[in-house]
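Here we start with a single chain on its own, the form predicted alone, put down as structure tokens.
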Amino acid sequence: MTKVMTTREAVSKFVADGDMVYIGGYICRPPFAAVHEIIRQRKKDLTVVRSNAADDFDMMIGAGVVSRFIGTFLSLGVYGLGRCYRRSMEKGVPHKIDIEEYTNLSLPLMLMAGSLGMSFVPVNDMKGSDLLNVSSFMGDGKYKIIDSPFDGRPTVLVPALRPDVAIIHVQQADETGNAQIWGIGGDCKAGANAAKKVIVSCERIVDRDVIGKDPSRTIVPSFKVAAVVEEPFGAHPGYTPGFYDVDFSLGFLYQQASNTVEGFEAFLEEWVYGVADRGAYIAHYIDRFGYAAYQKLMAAFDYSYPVSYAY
């Protein structure tokens, strides 16, 4: 059966208040169509969660939407720090989130252990950090601290996350669910299969049987997918392999605006509010960049070596 939607009925449908979201995208393929949607019905208090946050995370801190943040850090790359993220926490504007901060390994092993179905995961590189010493709304419940029943020496265990909901960006799934990516992985397969239910988000739609000729790529059954939302262009100005490239222009102009919030608000006026989805986002930056601005992000079409399954 087809679960194919838009963006804005799948962000309506399986996107509640106070939810907790894991979103993807480790720089490579973060679904900002989604998260541009999520702003704009203006849904609250939300948890979010990923390692390596980036400018998706910082703006949805900024229009108001999350409550909680489970992470590892959120910088706008070679721009520093997210400039709505250090308002929240140094100024309470628009309101101060409360964080739980995890190292890189440790957060995508906390949510492989809710795709496992375990309730914790052993970790090895928060030893003797400093995040041990600081806790939020998780408390106590941050991590523990036990002795190994195998050598006797102190190991610490982090809970298992299991995210209401995971919203991903892939380049292509079939209208059932089945989602496949190439390129950077991150925790993006542990965050979706850890969480209740998945919207995907995908540059196409493709059949069945194309997925099925190359099963390997496939991070998501669609048992777990609730939505499948076909969305080209779905990640910038984030990348997908294949499909489009970085586009740092962008990148350092939501930098500049949102290095006030009177900028930041214009920005999103401009490029959520302002448009109605992502086709209108497209047309808007064809508008204001020209075309040969968006066809010079487009990637030139190669193929990777080919592989048999035959045996």
Given for the second form:
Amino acid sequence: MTKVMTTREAVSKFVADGDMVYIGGYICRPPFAAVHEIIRQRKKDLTVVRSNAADDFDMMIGAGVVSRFIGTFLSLGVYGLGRCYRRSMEKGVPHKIDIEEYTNLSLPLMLMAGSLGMSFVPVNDMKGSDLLNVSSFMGDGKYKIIDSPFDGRPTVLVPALRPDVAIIHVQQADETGNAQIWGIGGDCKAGANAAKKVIVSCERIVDRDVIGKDPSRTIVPSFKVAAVVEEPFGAHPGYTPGFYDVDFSLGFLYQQASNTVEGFEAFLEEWVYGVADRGAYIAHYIDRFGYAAYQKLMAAFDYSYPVSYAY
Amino acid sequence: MTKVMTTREAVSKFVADGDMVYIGGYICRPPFAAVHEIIRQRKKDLTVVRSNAADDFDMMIGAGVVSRFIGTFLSLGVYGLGRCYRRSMEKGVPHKIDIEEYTNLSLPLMLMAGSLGMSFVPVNDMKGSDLLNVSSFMGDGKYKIIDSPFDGRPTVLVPALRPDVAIIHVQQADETGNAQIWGIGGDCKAGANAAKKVIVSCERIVDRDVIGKDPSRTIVPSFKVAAVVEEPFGAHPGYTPGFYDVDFSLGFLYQQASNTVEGFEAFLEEWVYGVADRGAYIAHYIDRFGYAAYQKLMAAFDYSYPVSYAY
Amino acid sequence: MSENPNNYYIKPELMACCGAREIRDHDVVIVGTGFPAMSANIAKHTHSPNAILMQESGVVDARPMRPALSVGDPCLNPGSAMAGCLIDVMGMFLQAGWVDVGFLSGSQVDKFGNINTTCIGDYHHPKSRLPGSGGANPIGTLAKKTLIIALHDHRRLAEKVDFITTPGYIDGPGARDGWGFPPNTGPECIITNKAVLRFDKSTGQAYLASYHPGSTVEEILSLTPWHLKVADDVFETLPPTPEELRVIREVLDPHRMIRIYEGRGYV
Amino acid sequence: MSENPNNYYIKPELMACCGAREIRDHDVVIVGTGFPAMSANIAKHTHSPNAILMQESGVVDARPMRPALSVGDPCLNPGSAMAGCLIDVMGMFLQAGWVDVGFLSGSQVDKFGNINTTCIGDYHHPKSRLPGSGGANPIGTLAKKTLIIALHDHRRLAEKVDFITTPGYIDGPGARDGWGFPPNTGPECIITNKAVLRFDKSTGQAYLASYHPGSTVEEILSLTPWHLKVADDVFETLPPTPEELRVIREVLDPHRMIRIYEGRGYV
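Got the form predicted alone; any chance of the form predicted together with the partner chain too?
Expanding to the full complex; the earlier chain stays at the top.
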């Protein structure tokens, strides 16, 4: 039973105002086409969650679709601090988001706990830091400290997260949603499987038989998936291993633009509101920077050795 | 720095009497060459651990090398109950082993907890069953029940396991120990990474560059590995995806033999004590059943599509 | 009592069909081997083409070319949708609440649907030591519906099992809730070689829902070691349909390996 | 005060070498980008060929063809020994106790080696909102040794950080033990553009261990906002060796991207 649809349909049907949304990928495989579509559809009051966040989260915050952020980190990498994030936190522009801060150990484990049906998980970090002294919308549900019933030692427990929807970008999926990745995993498998439903954006839709040729690459099985979108170049300006490189020049453009509210708005107008979908975005990219610039992002060929599952 | 050695050396150096030993694989990729070597070296007083156990564990119990078993299940599959296991539990032959029983949910999570440096993990099973009413050498450390500090509900906590040594059989590894698998995973990744050191048995030692061509297949990194053994056919009579099929006929032979103590001893004499190593074992197999029988186990070719990690 | 002229089906086939009929399209089903796998596959090839079958070893939606003989069988690997690990299936799918149907068989099953696969006799001095839980306990605890396969006699059915390996309704209504089990889970039916027993949720006890062709209510009551209630609308189990039989014999099990269950008493 | 004739090395190169010298062969090292990655790679190419470098995103023993610009950089994928996930590195390797060395940089670092990467000013009304912990907190908590990189001035060094994102010795000796941190963990040194500060385990406070060529003890004391103790055997930091410089310039960073740190004040 096919779940193939457009990003517009998927975001419209499966991302509701007020949802908690897990968005996978950090530089590697961010589902940027879907992030743009969320902004384009002017979703409201989202809670967004991921360990390590970059330009995709910064842009959503600047666009005003985010009310709450469960995170660990947000920056533009080599380009420094997230401008929209700072404006929100320091000046309330466009509004101040509420933020619940964890770490790159605790937050992935909270997603893992959600994915495994555990209600909480013990972690050994955050102790002795001010991360235990601040909380926001999660209140005193941010964490608990108990004396371990095994050895009596103080132990921090953090709650499982079960996002309403997860959006991930993967290399390939079949039309029912079996999704496969390779390369840096981030917290993608835990985050996607923690969610109540998953939107799978992929570079290419492949036949179910292709999935079956290498089933150990699958991170999300079909029955968890609500929508499958074929969105080549869907992670740009992030990258997808085996498909295309990270685009530092667009990253720089974004940083420069987002230095001011006006610049940020103009950037959105040009790259999000002003284009109907990912196809139009790519066409605009080629139009503006030339086909050579686009082509230069294309990945080199360097294939792995095939393996066999036969018996 | 190479860690390549023979199975004899690896077992001699890294498996000590009294150790807690995790042994990976269930029908798929059991490290049978190492199991035979443990028996051949007449190790003593081992605590063995794995979810789902089969002929390999049954044989170790019958051979008397096991004192304690942390497990969930032991049978000979299509051939029914484990004969040596039953004799141990029902009649104390060769001695009664102590057994701590969990489930295929809780035990893998206890290994996962060990692998992740957590001291315990909450589980939602075992409640209302007699598994909570029996314990053995772990005493009241088998589990604890607390009221969840988040929602007040009774929650079972089970302790993390940190075996002294893990033994796994994989498709390929490099000489420093980076180990790669494909196909059914069982609790192999969690179990190996929970251990203080790992013995990697593999079908083939490959160059580090081969590992790097497909690094998402790696389940154990080199720095956890104490020994690497190239042991083709090392999982027989279990199977290794892409290499050889399960050998039902030897499984049947084992079941028939192990119906009696005498038969079991004769089986060990023929297939374990009577052969010096895996090479001699295979030679004996061919000698006894013919090369055609051996060749018939060889896997068909049915290769996956290569993927690229390039950018 | 209806006919089975020329023994056109055998009892294990009928039992497998009874299991298949409990599965709805799009159900996520944990199957082991033998009957459960056969049942789930019959469903998938008839009325539930979108059912997703998985094995606890980590395999989802396998496409085996022959019946799998263990949850780790080599034939489960090639062509599957996911070859993951125990934690994926038992944690990420089962404990996280995605599994609709689990299939279990028991050496001993009691009137509350509790299952014993641990030991006959005293735990510490067993008359017979059985394999243990494996995945059974979490499946029985966490799957939305549990289907139980058992032989119908005074040894395999019991007023009370010697050891609760896998909880059914434990000691009656409310017991699962008291332990905080997920709501609306528990045994759905016991499929024996004589009958299908279902559960009265108000008492947590099994009752006779249908008797297989060739059996009678009286025979079943005499083979059951507790006072078995009989449904007002008790009926004769529908024999395998021609389509079900075709799938079993032509698609799933051309070598008719299922006949080994006749030797194990499933007649 | 020794010479740096013709400016044959720049300060970021010296600082990277200071980091490299803290790594022993076979150490398992979590690196981020920039200095830490450079330091770890210098070590690997000189005295620690068997050191294992990893990034928190899930990569172990990468073989990048250019300096990685983020922990998720594409160049980290091809050729690595393992391309896993955050939980692999932060949980399976770091929390489980396998990481010997972590490298952190801080917007603010105090005398106890506590690091602030969260905010300048009040948390709820920040003057400046910084990125947050990311992997820093668990690395500082759980790695056996933590190396800290910081600018040496009254803004970046502090008597007390505005916000403890990553605990050093917290408020003095015993504090880590009190929280149940793994034994014998904690900050090893603070490498600044002027000096290397080490920690007196009996007080949990940083002291001056060596001053970089071109700096003096007096200058460093005046640039440090707390009363900095000076080691009896304080010495001048060894400049980059020819071999270290060769590795930096010919192997790791032929385009000399490290020079961007000069623009950030590392002079």
